[in-house]
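A single chain comes next, written as structure tokens; it is the form predicted on its own.
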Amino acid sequence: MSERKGSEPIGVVGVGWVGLVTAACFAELGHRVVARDIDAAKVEALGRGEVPIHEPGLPELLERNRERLSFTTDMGELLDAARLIFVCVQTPPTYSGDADLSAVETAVEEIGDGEGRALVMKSTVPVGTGRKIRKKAGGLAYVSCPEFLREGSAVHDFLEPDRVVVGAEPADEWAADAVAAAYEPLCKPVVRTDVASAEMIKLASNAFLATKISFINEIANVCEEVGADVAEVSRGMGLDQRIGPKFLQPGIGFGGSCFPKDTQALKQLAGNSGYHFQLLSSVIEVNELQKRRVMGKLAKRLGSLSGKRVALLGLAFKPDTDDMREASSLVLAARLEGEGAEVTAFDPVSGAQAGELLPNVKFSESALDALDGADAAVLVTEWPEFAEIDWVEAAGRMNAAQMVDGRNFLDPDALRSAGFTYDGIGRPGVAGDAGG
């Protein structure tokens, strides 16, 4: 794609997952992009064409747009090139539950109060952050433009969004216009609103999706008690247009960098404002308990877990990413080790990151190797290749062919035909002994 006539140069501060996708996609839209990060080694690697994260489609995008993309550690270079500066730095939770805004504050200080420039906040921040920054930043305009990217499909989500949210105050209307124009090639709805509402849209959206997941997990747990099949229940619910089918897949809990952080952030924001967000407290509690229900299923099959070998299939919090943040595998591995079990594992992508976090887990080169000699297996991440495993061979390799499908991803009949006992989530009708 050639550079569009009159396209606005874009500056990106922070080339982590959000920043790198943002930079690459804006370049794809025809913008000249200068991306800055304080990590010199990362900047040098990106300059050589090396991509530090696993995100489908991103390497091809970066390669295709190398002429429009540059990476630097010099903030001055970025400020000389662009008046729209997208801040994409991390805002992790602190021990108190509040967002750590130190990286945001540093970026604001380095950008300064330059007249004619706009700071465009992509990072997820508490409601009210924009107002505070705008007061301190003098002539610097401020726009809230939250990201709604899903790991594993971030390139698609950027280029095919449901909407683009642009929040600004009347004094900064020129900056809001410029940001909206930057997204104009996407031909998607632009929600123009004030800064606080834009900040709340991001938190509320993720909290609502997390609520749907915790709700269907609770329904799955009830299904196990009353003999209903949650797969049929969620299918019937999802056909109702008021509900929809998305985020009605039960499992062993949500993880990653967004849902846990944003639900906690909204709960904390409400609490700091004097309001107890009871629903979100329950959503968070259900998610934590859901990760531990697998232990009950394993204990039912194996009795004591001490001395048993359990294989974890998948470690990343979701497929098509190597992200281990808030991954269910971390909780499962720790609980299994605490019960005296030996844990083996395989993940096609996240092995390096997982190895640092799970030093006592034995990592395997393939799913079949992880299953070798195991007394039970847990499918943690629904990587597509796991559906292609030769389950007859897998059953022959295992000490006991027992599967807990934590994502309801595998074919129960195929596993049972191969000699497995199969337990899903909320599917009592397909749980039972092989051939039963």
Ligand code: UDX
Given for the second form:
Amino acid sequence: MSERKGSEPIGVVGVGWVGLVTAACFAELGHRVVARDIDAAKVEALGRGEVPIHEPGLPELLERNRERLSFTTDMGELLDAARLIFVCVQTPPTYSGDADLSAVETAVEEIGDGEGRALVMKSTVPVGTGRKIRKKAGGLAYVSCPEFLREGSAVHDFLEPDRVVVGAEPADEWAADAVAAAYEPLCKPVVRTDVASAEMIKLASNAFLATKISFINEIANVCEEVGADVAEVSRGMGLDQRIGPKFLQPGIGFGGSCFPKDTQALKQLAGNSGYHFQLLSSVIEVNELQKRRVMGKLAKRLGSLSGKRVALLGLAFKPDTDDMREASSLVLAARLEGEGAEVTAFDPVSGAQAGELLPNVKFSESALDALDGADAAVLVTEWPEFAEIDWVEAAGRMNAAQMVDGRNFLDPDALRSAGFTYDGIGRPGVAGDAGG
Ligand code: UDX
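Target state, the form predicted together with the named molecule; input state, the form predicted on its own:
What follows is the whole complex; the chain from before opens it.
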């Protein structure tokens, strides 16, 4: 398999989820890619063809492009091979909500100030980070090229992006041109801008999407009070092209590695600059409250939760991933246990990860086993296979057939005719108290 004519060798620093998808997709576009990680075991496993994360389409992509891809622990090997170095290291939140940039700082130090090379920042960083790095880094050019990948559809999102954002200062125009050229085979719009604006585009985009979710969650809560159906409301709103139908699905809150972290980071960034981001503060608060509202719905059906058994269907923060970061299931399980309930759970993928995080939860091998003997069930993650559950059998195996559908995913009529009481989010006839 040969490299595409005119292709640019690509270096990737940090082979986590973003780095691995970025490396595989650039290889798919015809570039030679050298990806470097400090974790020797991971590098060896990747060299053997093992894929350490659950991401649809990724194993096929890695297999197909094996000859163009190499994994190493040696930064020197990467620097020899590529002048464009995509930094994909983690920037987790600190206790205060600021982004922890220590992995970025280490990467910058290791790359050094190589003239004629460019550091291309994929990781989400506070606005102003690029300018600071550029100042210190001597001859190294700096380009901000934030990722907009969703877990579970990251390969698709990389290869079919709505836009690619490329931010650089005028002195680094050659590097911005080279990055834009690397994405050229995609034939997608490239937003050329300055570094600070590129950094802000990423944070603002995620904050806006999170705002849409918290907004529709609050609309759902009001629907419960006034007898409207949020599914109808969402459909009617979404057809207005100025609003759009996406990210208008109510539920039990957003989770994952990005929205909670990025909303917090933008709020904190604004606060550090002396601006109180009122709307974003509310978006975050509404999300926390939304995770807890399920407790109110359960209490309305069960009374005291003490000694009751509650089954959680799904644990990951969304389907098609095993990621448990900031998953609503973590908050829910802790609160249920705090009220004295026994918690059983089934997740098709994230069982192993979840086991460590939820030591008191009893894990089952199937959804039906998790429901066995339960006094109520909560659908936490909308895994497609949950739509196929035999609800008549489920009702027979439960102690009491009660379902709180935290994602409005199941068919209420099918459940009710199987003998369930069904409560969704913002749907008519639901138990609607805010949970404590
Ligand atoms: C997100 C962004 O979409 C992506 O661009 C960014 O790079 C990383 O963060 P991701 O965290 O993988 O991606 O998940 P996403 O599909 O966006 O969902 C985030 C959370 O919002 C999930 O918990 C999901 O359940 C929730 N969500 C999403 C809703 O509650 N309602 C919706 O309508 C959409």
